[in-house]
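Given next, in structure tokens, is a single chain: the form predicted alone.
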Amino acid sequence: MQLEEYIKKTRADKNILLMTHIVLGYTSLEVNREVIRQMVENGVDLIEMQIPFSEPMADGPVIVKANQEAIETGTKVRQCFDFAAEMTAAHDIPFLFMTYYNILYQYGVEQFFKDSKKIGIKGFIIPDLPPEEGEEFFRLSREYGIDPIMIYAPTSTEERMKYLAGYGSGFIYCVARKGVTGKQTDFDKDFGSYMKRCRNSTTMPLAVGFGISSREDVETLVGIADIAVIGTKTIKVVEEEGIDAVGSFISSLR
């Protein structure tokens, strides 16, 4: 089942879906394994696994630190693939890879697609690859049936949004505000008009991320978005309260 079909089918029974984000190798793959288990058992619908990169430009300080520490402790791309294969086999929800284009380039772009397809990865989120520079990437997305998730920003015009949607599939990732991940988001009237532009530009489901950290945030998105994305907050929960707190945090979100 492709991502868009899965999202629409799952949304029929829920007022909003939850997608979480983890950095592979932080604090270890063993920790990742337990965190994912608790996420899935407490109702997460999709998970994006970030392959660590030395310069994660779209990410805020918490996720940047997680990337750097994962690299410093020796997390390799090959290990990320092996771990992802274990997760897709163990849990019956879609998993996506999020990373930066240099990782694909160094690995070999087609090999990256081939190996991802083999282990059941459903989509890629590559924040630093605009369509104008991604001809090979988008061709391979179609060839291997892995959804390229396009990203909208509050600064995107409706014309640009429609252009981006023409390259994407699965769902659209709507960045809730300008800047990087992790800061609190203010859901004001500007956010409302931004989300209307997002809706007008595509028939694909909409995910909203950047600064989503509480049940109140998730409830605010009901009726506006199809998916709420929680990233930085989960890392903070693990750091401040320990791995065992992840499940109760996830279950508190709705």
The other form holds:
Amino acid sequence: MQLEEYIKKTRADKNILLMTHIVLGYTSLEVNREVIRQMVENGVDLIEMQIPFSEPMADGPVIVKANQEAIETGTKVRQCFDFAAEMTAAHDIPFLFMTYYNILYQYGVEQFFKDSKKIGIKGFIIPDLPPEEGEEFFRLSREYGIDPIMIYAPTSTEERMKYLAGYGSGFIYCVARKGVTGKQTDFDKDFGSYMKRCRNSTTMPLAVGFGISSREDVETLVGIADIAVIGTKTIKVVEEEGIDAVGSFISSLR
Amino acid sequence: MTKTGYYGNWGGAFIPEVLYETFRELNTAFEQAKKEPAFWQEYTDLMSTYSCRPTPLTHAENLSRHFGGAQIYIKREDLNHTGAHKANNVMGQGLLVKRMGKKRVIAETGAGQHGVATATMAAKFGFDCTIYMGEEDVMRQRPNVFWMEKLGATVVPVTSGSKTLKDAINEAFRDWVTDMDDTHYVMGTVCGPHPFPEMVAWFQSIIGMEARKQILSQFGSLPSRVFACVGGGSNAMGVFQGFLDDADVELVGVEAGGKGLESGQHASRLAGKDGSAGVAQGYKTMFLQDGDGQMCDTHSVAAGLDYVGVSPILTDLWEKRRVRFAAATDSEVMDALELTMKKEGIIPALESTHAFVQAFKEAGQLNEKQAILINMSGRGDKDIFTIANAFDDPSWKEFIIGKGAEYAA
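Condition change, the form predicted alone to the form predicted in complex with the partner chain:
Up next: the whole complex, starting with the chain shown before.
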């Protein structure tokens, strides 16, 4: 579908693509706007925007805190949609929504698809929605043509991966290691055999995330993955060095 | 169950992919254990030698006379080892962990009861143990933290979110996704992703099995109503299962009314109007949340009832009108606690006292030829700091100030 095509086309000129992650409303939508502008200007290929949730079970401390503060400062789902509409209009790269299932459930799952389609969102990443629970979600994603991004984990068997791939489209998000977001990942021998398993199970492009924070990490993934996902690290860069450091950080990655 | 892990519209297993294999193994081990009568035998043997099972059923004659209605019977889960029904579930899961060959257990805890029970089980079975507890609860329940640590557990204060039970659950899951190979998560209540609601309900069903037999032999017939407090719902599910097939026995779950159902400061997901359907912490149930799906802060004098969600099994029984729900406020709880102590010499935990409140409201509606049963899920004397504080007891305060001065010197 649409994302897969875009990724394959873009990969013709680049040996690896970059996808970055931001938490909407952290520290504010104004900050998000500026961070995204710098990301796009410095060549980021895809952006996942996380709609904050009060119980982000799969996230590590940095993103948990970002979710919490975004909610505390009054970020509403409605505003996230308005902001996303502005971003998809302003920038010529694909944007995805990442969030937890309850956000869709309260919004109305079909309404969520409808409104996302309207503003040009290309894919959804929902870490707490396995195919076993997502009958309606996966039906709607086909109906509305928004790619449901499936997640692989190092604990997934090849059989399970093939099963998951049957539900997804766009690309596969390979979680680089056990645990939550934000901790450093060791790209050891186990990682190599895991990535081989991922590759054997699907023809879709592979994104690798969790603990990717430097040029070295990104280089390691060249030839193994199609997309390197930078999540927690950009939040830390903004926290520690300020918004203006984002551009040079991104351009230093490849 | 309509679909695996569902109770009507509720339940399921909304888990991240990294835990898929772990849950598959857990389901297999649990299904296997359920099939073997020897496993249940091993469990009841353990509970009769390490804990005090069967726990007695006490006829509260003075309270019955006081209200002049139904005969009041109290199921004494307070007489379990570690002082609450929590031991049933924990020892059962401990036996399962042994079978699975895992070496480490983790758990969430609110008031600390489930944490203490898990630390006790880990000590007995030789497991490493880490307990996640909201920072706010660590402050409120210091004595339980002391015991967990003395029993050999590591207590990790959780600083994210509202720093209470739901955040401790999130943190326990984060530990589990990092370290699932040799670790089992001992979920403390009939909530969370499948198979936890079913598994915890199964271990707790021992309460209802005993209670049904006991009331038949002591009173001669079934009770008209059974009362139990509901936080996550494990003690309620435990006792209710003994009477689910008896259509004439009315089952009543009592939630935390906090400062009143209209105050916004309570933990009543089913008894009030504030709950709505949602998916969080791995399962679908009625939650206290806002229109966006963000979970709300809850309030109760009883930390063990202070939780945003409720068992999917109970939500289903509520929807099917098999279980009726009511709420007890903090101040009603303190009054009922005082009365129960004075009349019967029994000290229920603040959580359990919620069930007493509703039973007392209804005892007079029935006659002396009828009986009601209250599940006393835990004992209150272990909560001396919380209860003394809730009573605002002057001589206790003086004692604490004196002790403080002694330590400061």
